[in-house]
Structures are given as structure tokens and as C-alpha cells.
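This document starts with one chain, in the form predicted on its own, laid out as C-alpha cells.
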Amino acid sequence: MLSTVAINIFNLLKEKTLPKVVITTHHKPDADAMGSSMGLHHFLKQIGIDSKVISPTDFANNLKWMPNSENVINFEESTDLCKAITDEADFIFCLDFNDLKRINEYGEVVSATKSIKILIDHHQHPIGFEDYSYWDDKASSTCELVYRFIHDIGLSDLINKSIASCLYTGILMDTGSFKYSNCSGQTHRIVAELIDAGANHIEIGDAVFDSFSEDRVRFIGYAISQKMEVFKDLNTALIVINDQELLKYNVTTGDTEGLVNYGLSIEGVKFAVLIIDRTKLVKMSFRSKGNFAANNFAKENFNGGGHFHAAGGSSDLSLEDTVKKFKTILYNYKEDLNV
């Protein structure tokens, strides 16, 4: 029982005096990485413990207004603070992500610890890093568990404004805005809660929606417009962005965050595929709809893995190749895609 769990980790943490917590999340982290972060430091900063949480790279403009965000620690930028505080930590709390490889070189650093690793995720294929596991891959978010692991312990009464305004993001985000699959009744009843405590939702949607820049808008008009393929015959859209592309439209972390679902939202398309050159890399985002499994297209093509509709994968090749290799394979899943 996950409550049992909640209550163990709560024990260990009272158990210590003063303990140094870290609160980590997956690289590049999205709204939901971020206001479960934020959300937990806040929270445990209610209950008189000081945490500080690191990010493996930078994130999101649209994600800076959440309260004290700005002392979040950069491990791309302060490498060696980092280390240093992640070595003296007691615990390490490592959010929406189940694979220490999803926070970079830094995953290395939290692997050599001797701290209580503690897992709290959504996500399928948990490799078993972790020493506590606070896991449901059928919750619609991270910030969704981290709601339930507060009221698990019995404190759900001390969830404020900030609490609140983070997890009510991550969740708003992660469902779509409440309209993919994952959001449950159980949902909608937290982010009432959650409302009810201060989130203003109102704020919140403008803060993530409507605070882009102008080069952000005209660079989601060009990749729809001009890089948008959609193969009618495997109910398919596809957008590729090339490095320059990226430099000409001056994008930033979190600009390209979403692009993926305009392809989805065509009338008949089952499958949408974002595939982006991100030098190092060629970064690649897959959603689908009804029974086509995205995150198993990832898993046997793309070293990728996620939700059932909503994964990601990645590429060493070219993007040339793997623009090439993608359209090879998906003739291989026409009958999975025509149901």
C-alpha cells in the first residue's frame, strides 16, 4: 500500500534531526517535473525541514513564477556546488522520472550517494534504483502522488498557496488540461482541493499558456505550416526541426513543449511525432490516441519508453537517417495504426 509507504518515508525523515534533503527531476524538466519539485520543497519547508532542489539543466520562462524557483540549482551551471550538496545529503528525492540515465550526468552523482534514494513517479518500467518507492503509473501526474503522499501522512491540512499553485500546474499540464485519459475522478477531486487552497487557476493558465515570446508563437506557426507531414494513409503527422531552424527562431527551454499535440488534434491522425536536431542528439516525441501504444513504438525503435500516449525516444544517427529510419519503420505498424 502506497500509504504505508508514505508513512515509512515520513518516520525516516522525522527520525533525523535537521536532515539535508535534496529534490531532483528528470532533465529539461516540464511542468510537471517542476511543480512536484517545487510543490515537495515547499511542503517540507512546512514541516520545518530545508531542502534544495537541483535540476539537471534549465527549464521553462512559462515555469519561473512558481514561488522560489529562482533558488533552483542548476547542475549544468554549478556543477561542483551541486556535488557537494547532493554528497552530504540524507535523502534524495528524485521526481517524475524512474531511470537515474534521465538526469544526465548527474544521475552519476546520485548513484555514488550513500542518502535514502526516494522514487515518486508515474511512470511505466521503474528500473529499481530507489530505496522507497511512492509509484503509480496510473496516476495522471507526479504532482497528483505528491498530493497523495501529503494526505497519505496526514498532513494535506498544511498545503498552501504555494503548494497548491505548483502541484495544480503539474497537473493541468500532464492531463492536457484535464482531457487525456489519465485524469480520474480522483483528479478532479485534488485539483478542487487544491483550488480550494489557494491555486489560482486563472493566474496559473496565463502564467503557462499566454507568456511566450514572439519568437515562440511564430516559430509554433511556422512548424505547423511549413514542416507539418501528415501521411493519411498511416493516420500519421509528422513535424522535423533542423538545428538552424532552432537558432533562426531563437528557441528556447520549453518552446518546443507541446508542438508535438498539434499534429494529434487532425482529424484522423492516431500518431503524432515531433523529431528535433538537437545536435548532441536527435530528440523525438510521440503521442497517440485510442489503442496505439506510443511508448512501445518508442521501446522498440527509439531507446524510448513513457506513457501509453504520450513517450519519447531519441537517435545517434543523423536527422537526416532518422527521418528516414522513422518513416521506414512506420509502414511496419499500418495495421496497428488503420484500426
Contents of the next structure:
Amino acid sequence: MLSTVAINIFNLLKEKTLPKVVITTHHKPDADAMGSSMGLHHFLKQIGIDSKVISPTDFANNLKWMPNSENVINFEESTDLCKAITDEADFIFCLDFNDLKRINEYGEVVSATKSIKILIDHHQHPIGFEDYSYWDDKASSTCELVYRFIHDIGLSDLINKSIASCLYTGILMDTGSFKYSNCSGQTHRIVAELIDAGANHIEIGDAVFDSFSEDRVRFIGYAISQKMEVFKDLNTALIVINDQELLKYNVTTGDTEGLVNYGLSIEGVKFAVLIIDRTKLVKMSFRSKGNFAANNFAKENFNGGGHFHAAGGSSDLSLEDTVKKFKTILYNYKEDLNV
Ligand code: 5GP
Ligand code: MN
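Next, give the form predicted in complex with guanosine-5'-monophosphate, keeping in mind that what was shown is the form predicted on its own.
All chains and molecules follow, beginning with the one already shown.
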């Protein structure tokens, strides 16, 4: 029972005087990663526990309105500070990932500490590095799980505007604005509670969807009109972006979020793919509809994983060779893509 896990974790936190708590999440944290981390951070504050949020990398500008997010420590920028804080931690909450590879080099630091590691996550196939696991792959988002964790320990009354706003944002984004199959009646009931507790859906919608730079909007237009290939016989849409294009449009962290979904909005398309040359690595995003498993495709071919309908992976080949490899492999899935 997950509620027993929540109660056990809460008791451990209470037993310790002034516990040192770190909250971390996956690299390039998205809305669910940041929302769950900041939501938990504000909840711990409500129960008198100070916590430090460490991100393996920077995060998108459209999430910087989250209260206290200016105090998030970036491991890439402040490596020594993060190491010192992590080494001293009694508890490390690991949110929205279940494989230490997802937090880059910070994974070695986390794994080397004696701290109690608590996982809160909704991705399939956890590798099991944690001591306590509050995990449910049926949950819409990690933000939903943080809400359920607070509910399980009987403290939902402590949910204030900051907590509610952060958690609402992650649920909003991870359900594709309440459209995806991971969104249930329970998700809506939780969202209703969060709105009652102070989450302002108009302000949040404006902050996350309507606060981009002009460059970003032009970049999306360019990517769709000039760079999208549609393979009708395979019900697949592909966008490939090279490093020059990222520079030309001043693409910053978070700017490519959502781009992959446009392919899926074409009638008949069941599989949408975005391949981006991130210099160190070629990064891939996969989205699917119906019974095509994006996470299996990512796992089988590109060292990745994720959810059934939303997954990611990477390749250390050149951009050109990655695209060639992708196109060759895609034909092996012809039958699955035509169901
Ligand atoms: P995105 O395409 O937005 O980067 O990621 C979509 C989903 O796939 C997210 O749930 C994310 O956690 C997961 N994901 C993205 N990249 C990887 C990866 O390299 N490995 C694994 N295991 N999951 C990934
Ligand atoms: Mn998530």
C-alpha cells in the first residue's frame, strides 16, 4: 500500500530533529519535474522542514515564476556546493525519474551518499536505487503523486497557494492539458482541490503557454513548415533540428518542449519524432497515439524509455547517422504503425 509507504517516510522525517533534506529531479527538468520538486519543497516548509532543491542542469524560463525557484541550485554551475549539500543530507527525495542516469553526473554523488533515498515517480521500469519507493506508473504525473503523498499522511489542509500552483502545473503539462490517457477522474478531482487551494489556472496557463520569446515562436513555425517530414505509409512525422538552427533562433532550455506534439496533431499520424543535435549528444523525443508503444521503441533502439505514449532517448552517432538509423529501423515497425 502506497499510503503505508507515505506514513513510514513521514515518521522518519519527524523522528529526526532538523533533518537535512535534498530534493532532486531529472536533467532539463520539465513542468512536472520542477512542479513536483517545488511543490514538495513548499510542503516541507509548511511542516517546518527546510529543503534544498538541486537540479542536474538549468531549467526552462517559463517555469521560473514558481515561488523560490530562484533558489534552485544548478549542479552544472555549482558542482562543489551541490556535492557538499548532498554529502550531508539525511534524506534525498528523487522526483520524476527512476534511473540515476537521468540525473547525469549528479547520479554518482547521490548514489555515494549514506542518506535515505526516497523515490516519488510515475515512470515505468524503476531500477531500484532508492530505499523507499512511492511509485505508481498509472499516476498522471509526479505532481499528482506528491499530492497523494500529502493526502496519505492526512495533511492536505496544509496545501497553500505555492504548493497548489506548482503541483497544478505539472499535472497540466504531463496530461497534455488533461487530454492524455493518463488523466483520470481522480486526476480531475485532485486538480479541483488544487484550484480550491489557490492554484490560478488562468495565470498558470499564461505563464507556461503564452510567455515565450518571439524567437521561440518563429522557431516553432520554421520547424513545422520547413523541417517536418511526414511518412504517410508509416503514419509517422519526423522533425530534425541541427545545431546551426538552434543557434539561429537562440533556442534556450525549454524552447523545444511541445514541438514534437505538432506531428501527432496530423490526422492519421500515430508516431511523432523529434531529433535534435545537442552537440554532446543527439537527443530524441517520441510521442505516440493508440497502441504504438513509444517507450519500447526508445528502449529497443535509442537507449531510452519513458511512458507508453511519451518517451525519449539519445544517440552518440552524428545527427545524419542517427536520422539514417531511425529511418531504417522505422520500417521494421510498419505493421505496428498501421494497426
Ligand atoms: P521528452 O521527450 O519530453 O524529453 O521526454 C518524454 C518522456 O520520456 C519523459 O517522461 C522522460 O522522462 C522520458 N525520457 C526522455 N528521455 C529519456 C531517456 O533518455 N531515457 C529514459 N529512460 N527516459 C527518457
Ligand atoms: Mn512526469
